There are 2 protein chains.
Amino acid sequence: MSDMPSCQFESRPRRIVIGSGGVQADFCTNCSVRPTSVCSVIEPSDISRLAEVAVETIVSPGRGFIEEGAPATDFFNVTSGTVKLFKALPDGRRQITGFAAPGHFLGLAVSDSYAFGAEAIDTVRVCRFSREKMGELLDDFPKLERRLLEEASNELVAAQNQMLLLGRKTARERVASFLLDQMQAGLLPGQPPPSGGRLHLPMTRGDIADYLGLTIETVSRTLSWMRGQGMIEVGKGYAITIVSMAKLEVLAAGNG
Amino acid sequence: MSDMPSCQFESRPRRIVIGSGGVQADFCTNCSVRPTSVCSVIEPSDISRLAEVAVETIVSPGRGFIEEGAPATDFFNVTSGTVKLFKALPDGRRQITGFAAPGHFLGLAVSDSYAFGAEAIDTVRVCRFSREKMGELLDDFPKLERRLLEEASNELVAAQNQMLLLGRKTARERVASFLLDQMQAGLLPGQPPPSGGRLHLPMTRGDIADYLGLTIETVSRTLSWMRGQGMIEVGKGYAITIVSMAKLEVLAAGNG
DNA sequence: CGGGTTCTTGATTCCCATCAACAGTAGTGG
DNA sequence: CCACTACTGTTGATGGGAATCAAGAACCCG
């Protein structure tokens, strides 16, 4: 966790879609995270409306592409790779409030500025629309909005499940919730079906600390103390597999 | 802080409108948070369709109206008085999630069950609108949809304030975030201004401490500590009385 | 194989929770 | 009006869980 650098786009816009003649037309019609995303509102017919105005953009890992605080130009939505977002106090202390894999929208703010950061993890592909654009779409796209409603909502219980955790549970509970999470959400995207309890998790321990508002260290620990109980079992790098989930959500339930 | 009664209404309603014939045509017309709540966005001359559905509810003081995982029947939007809305661990550990002021709507989520309890601070009036009828709401008012979409992303901003605060902030900071923030809120309602540093809080030191994630003792000692230092006067029952508001900004800007 | 980052583990500290006692405050009914 | 009770808030003493400080170990990548 370095200072972060400055937090410029690596903007290699792979793709500008220029004419309106359809040249792209398949470019949003064959995204992987389509069927997914806040896209699967627009009807075939009209997709090209959506390639005109997105702009695909790759991120590389360790890359800020949203500071906090600064003018909100444009929304996004993660295609590959996993995002942090978060939000820092002066002194540096950092908070995750969320991490942002294939498929999640970014940018909704109704403030002229982004209320939080977001730096790529590993290598990131977003598209990205300005938000000048993005407001056509939504007069002319009324199914688009609900849908944001829908994601906003969404976002909305994750985040009052987080201030629970951030505010009465214990380390262990913690790291127990987040395990818990992270196994749910790598069943859903179509991902290939994380077969037994295997994880692999994208984001160092200093990540999850930050996320769940404890140190590295007590991280560690904990994550050691699990396996000496024999939940989980600690592979290199970033895979971890979970041997007993009964007793993970026990733990994560509320049971110290 | 009791267990919690029946989540039941204390349902008066008292007012169900009945025709179409627009009998209580100024029911909504003359309501005093339709300025400032998602109600606005509906033109004057359609405002007996909102009439038409709204039902107002008294809740009294202490009373739950939402209950965490019931399923979920309806929305609501306060018109007086002040709730909290909270999650709990089965042990009994809860966090407030936040404080619902008039004008607040409630009850956005996607799923089929309350994702939150909620409960009357002081004596609370609700609007309640079922989900079937707000359904046909959104499908012929779009601009509803949107000012729906902005409060959520407001919440959302502030949910992550929260997680921050409740991350990696100290008690120190915690409270003095709190007392800035009521302060804010006291002032935009278009309520009689808040003259000088005066704040009146509805709710209890529990309530406080359920909130920013502490015990009632260290908020209690916190509020003792800044009176000590000048920069609060601790007045009877729930007055507070802000003396330096740069030294808390100090403070909750992230100065342990 | 180095050099740097990330992770783990140990020793110690400290902030806040817990336990406990008491003081206000409010509401009730004699 | 004044006990009487119940609740809420304040303050003190103590303890514990996680942070901090510190040192290696493991891992990654050129």
The other form holds:
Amino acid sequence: MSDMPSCQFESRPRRIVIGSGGVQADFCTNCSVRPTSVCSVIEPSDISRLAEVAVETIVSPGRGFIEEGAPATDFFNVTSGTVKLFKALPDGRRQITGFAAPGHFLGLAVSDSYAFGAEAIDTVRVCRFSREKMGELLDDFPKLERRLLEEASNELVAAQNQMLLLGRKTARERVASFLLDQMQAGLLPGQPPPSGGRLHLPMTRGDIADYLGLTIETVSRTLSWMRGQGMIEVGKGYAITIVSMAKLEVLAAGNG
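Other form of same protein, the form predicted on its own, not the form predicted in complex with the DNA:
No partners, no molecules, just the chain.
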């Protein structure tokens, strides 16, 4: 746990090209995360409507852009980079509650204030939508409202899985579950995870340990053990290669 950072970010308007055919939302159309994000339900013929209300925001590493308890005035759709989500304690410490990858939609709240804080781990780009403008979109596009409900349901499932992870799983099971979750990030709905491959984990070992309720030493020992068991290979920096997805899945399920 660490002290809470200040929330600072810079933004610039979404790039919109005006052509002979009207407003051309080429940026939204060509967005690499659109197939996995809430924007996927907007038809190409209507994408310019979405682009008109979006603001592309660039957040530098270590900077916050959602402050817990602050008025929930905006929604954020992550388009690149990795975001750290956390809850604050009264004494200024914080507990990491999750990581948001490209395609994640942040800011859904049942109250008028944010229930969590968010900070960029590396350089993060998000599309920012004001609550007022998003309300107008929901009126015009009912499919978008249903997609947001799905997103809220997914957040509930993730919270339940996190409670299971912290309450019942062993250290090895927690790390295995975390690696599997990272392999799933960015996949299309229903798309099966790959049988293996390289993971880039921009978060520190300390962040991973905080999220999993472990010490940094335990996370490091567990990764070394997994390497010895032929489950993973640990490269330089933040690179981890999944060698045996099957072994990780067995371990994460509590059968290792």
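Think of the rigid core as the biggest set of C-alphas that the two forms share within 1.5 Å after superposition. The model shown is predicted, which means the values in this text are computed figures rather than measured ones. Positions refer to the first chain, counted from 1.
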Open item on the list: Once the core is aligned, does Val41 move its Cα by at least 2 Å between these two forms?
Closed with: no
TODO: Using a rigid core alignment, state whether the CA of Ala70 is displaced by 2 Å or more between these two forms.
DONE: no
